[in-house]
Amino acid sequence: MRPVDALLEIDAPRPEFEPGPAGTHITIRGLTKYFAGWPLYENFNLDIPKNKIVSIFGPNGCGKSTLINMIAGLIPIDSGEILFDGKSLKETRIGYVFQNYREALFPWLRTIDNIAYPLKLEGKSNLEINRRMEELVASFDVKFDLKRYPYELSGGQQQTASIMRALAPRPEVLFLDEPFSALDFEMTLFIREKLQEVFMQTGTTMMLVSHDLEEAVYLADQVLLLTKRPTRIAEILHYGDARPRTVETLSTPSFIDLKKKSLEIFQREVRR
């Protein structure tokens, strides 16, 4: 390349951004990501929209928990633009659960303090923070005592004070990061009805990362299927069901029918 076309290579105006439809909410463009000189997203587009559920899922390795680390400043991108309703991160108030509910809780803190954290943060006053955890308390039923440390308590505890800690400043949007890998079948049921139950009353966004394809697509509005790296967009696949959902929603004809296709577009993606 002669040194004048590289300096209007340089000096060649950024593509505009180009918006999502209508309803949007989070909007992802030209998304790169390399991980040892080998591209796992490359050039990668997706809008999520606004006040749904969308599940992820695909193959081991395509980049699934990466993803929603790139969208929430976990982990930086090589290039490309991630804006949520038009705005930057850091307008942005977002949640977390992590996978690893055991490492992401603050074990010097009780465990009270460690849901009220986000909201210390902000600089809310006493007051507020009280009637905050008074909200979350009674949303989620809390059973057992809050003013106990972390490690006294079980996994699922852990999990649940994990959930209430991210939806404790009122995120726009939520990440779950696998959030029922490490939780007993009883603890994941009651989970799972308490998210359905925080999104229904609130509409916060979500973006959920599961290896259960029944989770996936219970929870979801909307199930994000990837192909194996560099990660693509295999398929996304709408679900209508209304809410609440509930154990009778896994025998409906159109749960069995989006899981089978789900399972179909995963295999053929595993075999390529």
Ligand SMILES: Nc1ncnc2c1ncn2[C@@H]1O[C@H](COP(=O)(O)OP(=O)(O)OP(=O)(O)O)[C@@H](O)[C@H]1O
The other form holds:
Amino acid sequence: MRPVDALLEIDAPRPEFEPGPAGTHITIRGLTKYFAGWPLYENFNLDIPKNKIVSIFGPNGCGKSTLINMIAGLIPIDSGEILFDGKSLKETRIGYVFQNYREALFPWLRTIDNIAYPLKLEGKSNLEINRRMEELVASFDVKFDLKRYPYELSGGQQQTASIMRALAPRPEVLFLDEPFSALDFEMTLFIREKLQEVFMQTGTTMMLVSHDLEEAVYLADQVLLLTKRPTRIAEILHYGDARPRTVETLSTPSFIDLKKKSLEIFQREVRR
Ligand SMILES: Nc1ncnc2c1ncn2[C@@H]1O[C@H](COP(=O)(O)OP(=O)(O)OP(=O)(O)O)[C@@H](O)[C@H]1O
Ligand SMILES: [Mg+2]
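Output the form predicted in complex with the named molecule next; the form predicted alone has already been displayed.
Next comes the full complex, this chain leading.
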């Protein structure tokens, strides 16, 4: 690049970056993503609130996974800007829980070493790592042997370990892409409650993709409903029932009402 071009680039007017409302954690502006020449997101704007759980719900293939993967930096964006409290992704600590826990843990490491792995990468001392492991084990009330290898554990135990690993470095944001979809009902209930407990303890901002509407609403402060592609925000619904939410929550008028509203919007979008 000629020096004069570099200067021009610096001086070129940047599109106005409009900050989100007070309490915003993640600001997404002008996000554009094409796959094979077809737009998935075009000039997409979104504010994700801090210390809240946002559930993402929408038609199959509308781009739920792609959205959180772009925010988490796993998939490149074509254009746009994503900031975390005004910082770039590089300056932000994030955690990610994958749907497929079987491929998420390293099979050659014991479960405890899988969980400690991000802390090792950060160069933490053994003392610090052990302390954090003890905290995590206590907060997850782990009943299985973490010295075992992942393949020796049940699916639910492996996904519990995946969540513990994602939380080990105390992320500012936790991304979860259908974390319960490969689990049986009992394990889903158990991990859902654990996640809620962790959220109540830490207030970590979470973005949760779920294809189960009841679960999406149950855990959410906000339900982000997306349209079919090219994907826009169909609606953002707020859900304010107190935590901890319990089985009783499922039959409260506010829960039922929000679930109904979400379903109506979803159906409207699917039929469009
Ligand atoms: N690497 C890729 N190349 C081409 N198209 C892709 C690629 N990844 C995703 N897509 C397309 O982008 C769209 C969004 O995919 P994505 O997986 O984000 O959707 P989703 O909402 O998570 O779907 P699901 O409900 O099935 O989990 C889909 O139409 C998909 O086919
Ligand atoms: Mg998906």
